[in-house]
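Okay, so here's just one chain, in structure tokens, the form predicted alone.
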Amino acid sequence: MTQSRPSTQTTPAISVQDVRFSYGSREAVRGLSFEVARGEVLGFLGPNGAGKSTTIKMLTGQYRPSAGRIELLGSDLARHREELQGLIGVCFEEKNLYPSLSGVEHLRFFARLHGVKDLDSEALLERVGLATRGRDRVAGYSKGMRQRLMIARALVNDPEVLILDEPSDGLDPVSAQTIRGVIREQAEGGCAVLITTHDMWEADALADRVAFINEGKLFALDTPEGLKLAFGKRSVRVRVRLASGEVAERVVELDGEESAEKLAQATRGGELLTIHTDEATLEDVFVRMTGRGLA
């Protein structure tokens, strides 16, 4: 397993140390360890049933690990759960909203629960693209609008730790881009962000590091670039028009010896039309490491 840590913080905002959790006789999380620094976005990736949701429930204090230790912001979560929960923002995959309330009423209600007295709900709704629908009842919201409200709700207490379960679920491309911008803004402000997602492109674009989890265990933890270079295969796809008029496509592997000469040979013998690099994706790496896909 590859593992690299950011060096910007001496005390991580999230520290998970050899954590385990079981549902009866089935061990769902098996010796999981990782850290998230302040100002970092960690993508937590794995297929359904890998242990991601169970880990989130432990991080938010809903479940207590059967073994191991979780620290948030330098404090033991088991001993300081209520205090730490006030410093966490959470967006669960389930849309647990109140249909009869408006967007503004939702934010104000949760602000009161957190003891926040000076919330600018209109500005927060504007950040997630709901400025014109804040007075409307949630019953009339689309799935994507409800998701954006869930993310806004997770920010009412200006959290130091932000945990987002499938943050782009139900979002169109424009809304997804808006939410990615909000997540980056939170991280740039010093917030530690952990996101779970099935979208490998989103993880690649957004996360500073990604963690691969499967069957309750951590398989790898590194930057997206580091994982792709360490475990992926790089190649170039060359298309050449031959003297006969036919188009030939040639694939050259870049990771072996004499790759430069092989590439030069592939471009000879006709009119060069296109050259495209075929870089490994995070999903390619995940399948290669675990033998299974993310679906």
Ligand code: ADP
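Just so we're clear, the structure is a prediction, and the values are computed from it rather than from any experiment. Each form is matched to the other, and the largest set of C-alpha atoms that superpose within 1.5 Å is called the rigid core. Positions refer to the first chain, counted from 1. What changes on going to the form predicted together with adenosine-5'-diphosphate (ADP):
- Put the two forms on the same core and the Cα of A111 is off by less than 2 Å between these two forms.
- L171 is among the residues whose C-alpha shifts by 2 Å or more between these two forms once the rigid core is aligned.
- I70 shows a C-alpha shift below 2 Å between these two forms [criterion: core-superposed Cα displacement of 2 Å].
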Contents of the next structure:
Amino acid sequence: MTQSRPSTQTTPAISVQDVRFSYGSREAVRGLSFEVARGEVLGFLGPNGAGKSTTIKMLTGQYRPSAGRIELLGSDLARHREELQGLIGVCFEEKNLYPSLSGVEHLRFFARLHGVKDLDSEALLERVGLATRGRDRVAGYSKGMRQRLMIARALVNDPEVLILDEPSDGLDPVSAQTIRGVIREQAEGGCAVLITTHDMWEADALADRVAFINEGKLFALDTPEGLKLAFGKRSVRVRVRLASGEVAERVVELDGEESAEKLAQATRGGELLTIHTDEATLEDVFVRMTGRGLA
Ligand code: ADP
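What I would like now is the form predicted together with adenosine-5'-diphosphate (ADP), since the data block earlier showed the form predicted alone; can you produce it?
Below is the entire complex, every chain and molecule, led by the chain shown above.
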């Protein structure tokens, strides 16, 4: 496979072409196409049942698509499944840790499975904020610590593609923040990251681009900013204290060349107290596009 793998850095790390999957007669994924570049975090945003986990299971080679093609690092996943599985890092929602093993033991065990001989488990635990707890048994770990260990485990083979299913769902803020930091760091090192979430704040804060998925289909794919600007309302809300002492609130639509003049008019003749943008959230945009919310 190594020879046939395109060496160019411009090949998308993940390429999904018109992929479908059915559970019996129920079609869960209905013709999905998207790409993830090296160094990019793609957020897969959609409500429960949208088809996110099914897509992830196809990307990790657990399920075979009933139609379409998946390429990882330029190679066909259907033909090079095992080799590709060795190059990717995966973290699923299901927690499959061994309570009687320590954090370090988990990482060493996974390193052996991947044939990694020079693992610096201490450094990896440090990255996920578990440096002082690495020798403790996982039985005594909190939910957030377990999830951080799952992330560390996904990184033992220094993957070029990282696939994470709801990595910070229901976690304490510190663990969620740590995990987001590690994901960004990994992308900055050139890894392609695909993360599923139903949390619009997470998608907005973490992803370079966001894919909206609902009922097994892709509704939009753009930067969070692009999605909000294309479909959201663009306006600013100003509060001005008038000469009479009264506080007036005015909304200025940002919809053309005269926006600056309208904003100047709205603040004239008073003391400007506050300016807020009335930006749509990703959830607002999602509802407008799909007709349903993320909850
Ligand atoms: P998400 O991860 O976005 O919550 P899933 O990929 O888990 O969505 O589910 C997509 C659809 O496929 C849903 O309608 C779900 O009920 C169905 N589904 C998921 N897993 C199975 C399964 N093992 N057997 C039958 N249907 C399933």
